[in-house]
Ligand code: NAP
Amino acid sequence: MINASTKFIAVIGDPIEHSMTPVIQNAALEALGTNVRNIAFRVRREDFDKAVRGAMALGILGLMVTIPHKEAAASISDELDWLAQLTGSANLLHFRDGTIVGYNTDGYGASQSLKDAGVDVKGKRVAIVGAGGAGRCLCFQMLLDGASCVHLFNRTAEKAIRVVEEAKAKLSYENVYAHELKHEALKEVLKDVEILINATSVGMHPNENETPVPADCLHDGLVVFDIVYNPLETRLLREAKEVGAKVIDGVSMLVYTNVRAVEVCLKLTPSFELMRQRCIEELRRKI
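Form predicted alone: give me this chain's structure on its own.
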């Protein structure tokens, strides 16, 4: 029960109504016996700085940050963890002793999700769709995890080019390539790729009929990982499954970022299994 002593962790983004974070994190926080709860707020781009300063003033413990604020979250931070500093993108802000500490836990969440599914990135050819905060992070993470090459696709090629140039400069990797997100380029590149990751919000509720990659670009030699978790099976995953590809949904990545948020803000480790089960139950209930 919420009372005057309750502390909060919040999740902010735009849109935010689809978020499973309050549902799953509150289940875990309750199981831990804490008087801490998670709440969600829709925050527009132009209100981001004010929202962060206001949350800090209100005594909120930390902010989980989703689309479209991850790069702004890194910019507003006084300190950054190593991956947030490397990528210029943060998805968790912790208010500590009057300072804002930014973390990037997306890379950790994605790596763990792939490992849990039995997928080893080392030596694999990877394609990532999206060069925003998540795509930028996953491009760096896949290179750090030993991918033999990474192809980064984005609707505006210039944004992908900037990320690729930065990855080459900061990580001294040469086998990373930028592409405009077009059917012909996808079809040509994906025929030789082993892991495909959607790092955009395309296909997310309520736009379930959308997909970032046409079905005729997919093949049975692919592992297809979609970071979108609502719906549980996106159109991309459904069409990938139909051609015999191995598919990985976005639930585990979401849960791992929630685990890290609680660990950072409370110094407690919540149950991964409880949160994943609760998320799947809630998503199935909404079908």
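Numbering follows the first chain given and starts at 1. No experiment lies behind these values; they were computed from the predicted model shown. First, how it differs from the form predicted in complex with this ligand.
- Comparing the chain between these two forms, the rigid parts pivot at a hinge, and of the candidates Gly62, Thr105, Cys139, Ala147 the one placed there is Thr105.
- Two rigid parts move between these two forms, and the turn of the smaller against the larger, rounded to whole degrees, is 15°.
Form predicted alone already given; the form predicted in complex with this ligand follows:
Only one chain is given; partner chains and other molecules are left out.
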């Protein structure tokens, strides 16, 4: 029960109504026996700074941050973790002794999801489709995790080129390539790729019939990781399964970002399994 001593972690974005975070994080916070709860707020872009300062004044422990505020979250921070510094975007703000510490935990969530599925990125050839906020972050993370090369595809090629140039400059890494998201280029490059990650929003509810990668580009030597988690099984994952590829859904990545938020804000480790289960139940209920 919420009472006068209850503390809060909040999640902010615009839109925010679709967020799974309050449901899955509250299940874990209750199970831990804490008097802490998670609450969602819709915050418009122009209100971001006021909202963050207000949250600090209210004694909110930390803010999870989603579209469109991740870059503003990095800018407002007094300190940044390594990935937030590299990418200039943060998805978690922790209020610590009057300062704001920004983290980017999307990369951690993706790395852990691959590890849980028994996939070691080190030495692997990786392709990522999507060079938006998530794709950019995953491009850096896969390079940091030791991928032997990363091919970054994007509908707007200039964005992929920019990320690749940035990655080369910041990580002194040469084996990273930008491509326009086109059928022929995908088909050619994916022949030699071992891990394919979808970081576009293509295939997400309500556009479940769409896929960012045509089925004839897929093969049984691939691990296909779709960070879209609604629906649980996207068309890309279904078609990847059909050709015998190993598949990983986006739920674990989402859950790991929630695990990190609780660890950072409360110094407690919540149950990953409980949160994953709760998330799957909620997604099934919504369908």
